[in-house]
Structure formats: structure tokens, C-alpha cells
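Just the one chain here, the form predicted on its own, laid out as C-alpha cells.
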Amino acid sequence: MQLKQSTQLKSLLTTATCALLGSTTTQANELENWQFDTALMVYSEVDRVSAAEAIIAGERTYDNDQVLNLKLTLDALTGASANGAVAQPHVQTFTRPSGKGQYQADANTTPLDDTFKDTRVQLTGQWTQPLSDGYTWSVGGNFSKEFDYMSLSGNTNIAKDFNKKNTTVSAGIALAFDQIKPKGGIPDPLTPMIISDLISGYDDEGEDDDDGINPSSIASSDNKTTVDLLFGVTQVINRRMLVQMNYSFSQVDGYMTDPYKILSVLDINGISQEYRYEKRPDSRQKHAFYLQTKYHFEHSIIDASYRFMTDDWGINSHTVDLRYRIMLAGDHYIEPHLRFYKQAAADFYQPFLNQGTALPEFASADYRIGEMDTYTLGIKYGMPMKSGQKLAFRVEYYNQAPKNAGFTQPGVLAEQQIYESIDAIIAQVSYSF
């Protein structure tokens, strides 16, 4: 029964792939050697965001070693997201992103926007083929669409094998164009959030209207472009050990402000007097260095990596990732996973603004660009199935701990928790056939 269902599923997926490629029904028989990987993941933060993601990827290798990869990703996100304002000893009222309606945050709690929800569809394709003299070339593209965001990108890469294919050097470039079209429009940066019951379209129940326009809006949408360069070297050390080193450069230009984030403006007693929309620079350069090694013991495999990233926003980050696969009887395995991430705050990050002082050129209270440490601890269990199929389960615990980057909390704010940690559970099941 299991084998029959798998064969039927592969047949359906192959037929769908042929349709996407413009193939006829008779050509479907030539594509029976597709390999499919599927996964379903659930991510859930305590009292905040929850996400569900489904992925299906197909790979077809042709007789001349050409490889076609296709992937479809579907995401659904719901829950509450921190809007950037600080906790206060009293109830706070905010305007919804559309400009129509309001929502409130209870006293002594981190203000959360409970309207956060989104869906995303992503399509990715990659074509790889060998060239003469040990060269391999690939080209690909990506399309991603969300409720308020659209992204188009293309990439190409060239690799060269040396030393009896024990050494590979590669270079690649990727170009991306993104359009941001937030609910309510693009707010005027660093201007006050207008909070009034007289906002057009507001009713007594505070209902939000997706078609509303925020009174602070200056445009309906904006764009950004990204250029990524990647250079890498992969070296086989011996029959058990492999090492990879990469350097990547990224140049981003355009709109990078989060239209849904605000900052609290505090008086000398730490009481919020107003809220202003954040503003970030319109360019960013990033450099990243990556080192990975894999070592195959008799009955286990260790996979360790380190990544250092620095940018002209002042953010420096360190990522250490360690996986240790332990082989069991019958090709079953367990794989403990440990990941540590440490980040310094951006130069313009500040958790609040002070009343009576000049506005800075840039400012954001988004904890994601603040100082933080994160930990991920999990385990994966994999098992073989009939006819080469594979099934795996993964569960992980994630903790994100924002830090105070040297800011003094005035007055009543000293009694508030404005660097609240986030706990999340990640669960995934994957199936290959």
C-alpha cells in the first residue's frame, strides 16, 4: 500500500512538472527518474508568531549530467508581532497599519500588533550542466509573493574542478528586485503616528479595513535592489574530511525601513508622549565569511560551521552551527543539533526616543537589529523506507534573548521589561522519494 501510494504521488508530481515545463503526456514517461523531497514545518513562539511551511522540491538528472531543480514553498504566518514601542505602566493605544481602527496594549506588557498575518508563495528553479575542462555552470531564478511584498531574482554560478576533482573553486552573482507595498502605504519616516477616533473609516469596534490609507502615508509602495557576489573553495582533505570556505558580498539599495515599526517618545519620567515611525538607511553593504567542515567517522558524521558577518550599519554577527549524525542499525540515525548566534546592535538602533532632543537621521527600535544572543537546541531522527524512500522527524527549541546595548531607562521605564526574550518550538517532518 505504501509503495503504491508513493508511486502514484510521484506520477502526479511528475505530470505536474511536465506541465510546468511545457511537456506532453508522452514525454512524462521520460521524466520518471525525478527525486522528490517534501517537508512540513511548524514554528511557534510563545504568545507571538506562529508559522506553517510546506516545501516540495524535485530534482531531475539527465544522461549528460545536466540537473534541473524545482522547488515550491508555501508559508502561512499568524499571531502578534512587537511594534517597537516600549512597555508602560498604563494601557497604550495605537493606530492600525491601514490607518483605520485602533488596538491597545495592556499595562506592563510589550506592545504587540495582533493583526500580523501573511501568506507567501515561492517558486525556485535552477539548471546545472557540466562544461568542458572541468567547468560546471548553473543558472536559476526565484519568484516570491506575499500580501505586501514581491521579490524577483536571478543567479548564475561557475565552478572549476582541480586536483583530480579534490579541489573546487566557484564564483557566482545574484540580482534581486523587491517591491514593498504595505497595508496603509509607506508612512512618512520619523513623523508622529496619528491616533484619533476621527480617523476615516474607524468604527466603535475598532475594525481594520484592508483598503484603508494611513494618514501618515507618503506613497503606496517602494522598491529595493540587491546584488550578491559569492566566491568559494571546497577541498577534499582525505577520504573522511571535507572543508569549504566562502566569502560573500551584498549591496542593497532602496527602501529598507519596516513600515510597521514605531518608536516611543519618552519624557524625563519615562512616560510615552507620542509614537514615531522608524527610519533606516537606504543602502547597506554586507561582508560574510563562512567556514564549514565535515568529518566521517566509522559510525557517525560531524558537520561544523562558523559564519562571521559585518556591515556598514554596525551589525556584526557570529554563528556557530554543529550537527552530529549517529548511525544506528538498518541505516536509521539520530542527529543532535546545536546553534549559537550572537549579534551586535546597529549604529542607529535605540529602544526609544527622548522628548526635547533633536531627531536623529535614522532610528529603529526593532529588536531584530539590536544586540542579542540566540540558541537553538534540537534533534533529528531519520529512517529508511521501502524502495529508497526516506522519512525524518526534527524537533528543536529556540530562544532569542535581546540585550541592552548600553541605554539608560528613565523614570518608570526602569521598572519595565523592554528586552523580552522569545521562546519557540520548531517541529518538522520530511519525506524523500
Contents of the next structure:
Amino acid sequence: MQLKQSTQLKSLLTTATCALLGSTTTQANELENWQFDTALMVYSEVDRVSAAEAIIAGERTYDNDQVLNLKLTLDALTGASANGAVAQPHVQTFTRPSGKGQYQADANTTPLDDTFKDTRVQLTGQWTQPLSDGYTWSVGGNFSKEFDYMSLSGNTNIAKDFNKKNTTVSAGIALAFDQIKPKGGIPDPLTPMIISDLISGYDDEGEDDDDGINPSSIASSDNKTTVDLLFGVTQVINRRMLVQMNYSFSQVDGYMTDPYKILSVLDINGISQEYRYEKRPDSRQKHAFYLQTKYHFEHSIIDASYRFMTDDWGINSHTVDLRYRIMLAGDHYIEPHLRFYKQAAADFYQPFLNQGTALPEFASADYRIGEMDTYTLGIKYGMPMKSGQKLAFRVEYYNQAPKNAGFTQPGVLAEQQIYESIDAIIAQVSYSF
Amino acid sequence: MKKSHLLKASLVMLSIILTGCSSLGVEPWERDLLAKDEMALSSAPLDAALDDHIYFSKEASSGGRSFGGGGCGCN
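For comparison with the form predicted on its own, would you give the structure of this protein in the form predicted together with the partner chain?
Whole complex next, starting from this chain.
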């Protein structure tokens, strides 16, 4: 039964893919050349964002070791997201991103914009083929679209094997063009959020479906471009161990401000007087150093990696990721996962603005570019199915703990929790056939 | 200052790896373990793609393992 369903599914996907590619190969042969991987994941934060993401990826290997990879990703997102304002001892009112309607945050709670809702479709294709003299060449593209965002990118990569294929050196480049078209338009950065019942009338429906124009808007959309360079060395150490070292450089130019984020402007007593839209620099340069190793013990494999990232926004981060796969009888396995992450705050991060002081050139109260530690604790269980298919389950717990990067909380703000920790659960099922 | 240290450290590591390469490695018939799917550097690409999307959206870092990604204005 299982086998029949799986073969039917594979057959259906193969036919669909071949039709799209205009291939005329007979189906029976074609089936054997395709491998499909699918995954369904649910991500859920306590009281905040929930997301569901589905991926279907197909890999077709041709006779001369050429490989075609195609991937379709769908995701849906809903829930509430911190808007950047700080908690206050009183109820706070904000204008919705569309400029139509308002929402409120209760006293002593982190203000959340509960209108957050989006769906995304992403298509990825990659072609890889061996060339002569140990070279491998790859080229690919990516298109992604969501309600307020569009991204288009292309990449190419060349790798060369040396030393009986024990050493591989690679270099790649990716170019991306992203366009953001936020609900309500691009707000004028660092200007006050206009909160007036005259604009809108009160709306507490928790929806923001109206395509209104926010009175603070200065444009309907903006863009950014990204150039990524990636250089890597992979080395086989011995029969049980291999190591990879990568350096990546990224140059991003254009609109990187989050149009939905604001900052509270506080008086000397810590009472909020107004809210201003955030502003981030329009250029960012990132360097990342990545080291990964895998070691095969008798009945287990350790996969360890470390990444150091530094950028010209002043963000330095360290990421350690450990996976330990324990092989059980009958090709079942269990894989505990641990991940630790630590970042320093961006130079322009500040949890609020002070009334009566000059506005900074850039400012953002987004906790995601503030000082923060996070960790992930997870476990995966995998098993083979009757005729070569594979099934796996993964459950993880993710904790984000924002930190105070040295800011004093004036007056009543001293009583408020402005670095609230966030808990999330990640659950995933994967099936390969 | 910090960046020049980083550059020096990575150059030293790179040269160690490149000079040490010729004495490291295995013969083609010793690849029984390395050839397993689970010994591939990216042995679970969909897990990696999903994780990259989560951490790219929730943290201020990206890239390193592969291209930094994008295509998401996610919160």
C-alpha cells in the first residue's frame, strides 16, 4: 500500500516535472532518475508568530553525472510581531501599517502588531555538471514572492578537485535583486507615527486588509541589491573525517530598514511621548568565516560547525552547531541537535529615543539587531521504509534571550521588561522517495 | 585592528590546510565511510534550508555555509 502510493506520487511528480521541462523521455526510465525530498515544518512562538512551511525538492541525475535540482517552497505566516516600541504602565495606541485603523497594547506588555500575515512562494533551480580536469560547474536561480516582497537571484559556482579528490577548492558568486512594497507604503524614516482618529476611525478587528496609504508614506516601494561571494576548501583528513572551511563576503545596497518597526520617544520620566519610524543604513558589508567537520565513529557521526560573522553595522556573531547521529538497528537513527548563537548589537540599535535630544542618523529598536543570545535544542528520528523511501521526524525548542547592551531605563521604564525572552517550537516531518 | 587579525588568522589556517593537503586524505578504495549519504557535508539539505530561513528571519546573521539567502522580508 505504502509502496504503491509512493510510486504513484513519484510518477505524478515526474510527469509534472517532465511536462514543465518539455522532456519526451518515457516515464518508466524517467522515474528511476528522479529522487524527491519533501518536508513540512511548523514553527510556533508563544503568543507571537506562527509559520508553516512546505518544501518539495526533486533531483534528476543524468548519465554523464549532470544533476538538475528543482525546489518549490510554500510558506504561510500569521501572528503578532514586536513593533519596536517599549512597554509602558498604560495602554498604548498605534496606527496600523496601512494607515487605516489602529491597534492597542495593554499596560505593562511588549507592544505587538497583530496584523502580521503573509504567504510566500519560492522556486529554486540549480544545474551542476562536471567539466574536464576535475572541475565542477554549477549555475542556478531563485525567485521568491510574498505579499509585500519579491526577490530574484542568480548564482554560479566553480569547484576543482585535487589530490585524488581529497581536496576541493571552490569559488562562487550570487547576485540578488529584492523589492519591498510594504503595506501602506514606505514610511518617512525617523518621522513620528501619525495617530489620529480623524484618519481612520477606530478598528479593533485585528485585520489590516485595507490597501490604504499611510500618511507617513514617502514611496510605495523600494529595492536592494546583494552581491555574495563564497570561497571554500574541503579536505578529507582520513577514512573517518572531513573538514570544510568557507569564507563568504556579502555586500548589500539599498533599502534595509524594516518599514513596520518604530521606536518609542521617551521623556525623562520614561513615559512615551510619540513613536518614530526606524531607519537603517542603506549599505551593509558582511564577512563570515565558517568551519565544519564530520567524523564517523563506529556507530555514530558527529557533525560540528562554527561560524563567525562580522559586519560594518557593528554586529559580530558566533554560531556553534552540533549534531550527533546515533545509528540504531535496521538503519533507524536518532540525532540530537544543539545550537548556540550569540550576537552583539548593531551600532545604531537603541531600545528607545530620548525626547529633547537630537535625532541620530540611524536608529532601530528591533531586538533582532540588538544584543542577544539564542539556543536550540532538538532531536530527530529517522527510519527507512520498505522500498528505499525515508521518513524522519524532528522536534526542536528555540529560545531567544535579548540582552541590555548598556542602556539605562529612565523613570517608569525601569519597572518594565523591555528585553523579553521568546520561546518557539519547531516540528518537522520529512519524507524522501 | 580586529579585521587584520582575522585576515592573518584565516591566511595562516588556509596555508596550513593547503600545504598539509598532500599528506592528508585517503585512497579511492578507502572511501567506504565517506561515501555514505550521511557523511555528506550537507546531508539534510531541506533541514538546512528550513533552519536557514528561521535563523535568517530571527537573528542578524546569515551566510557562511552557503549563499546568504534573501527573498524574505520576514519578521
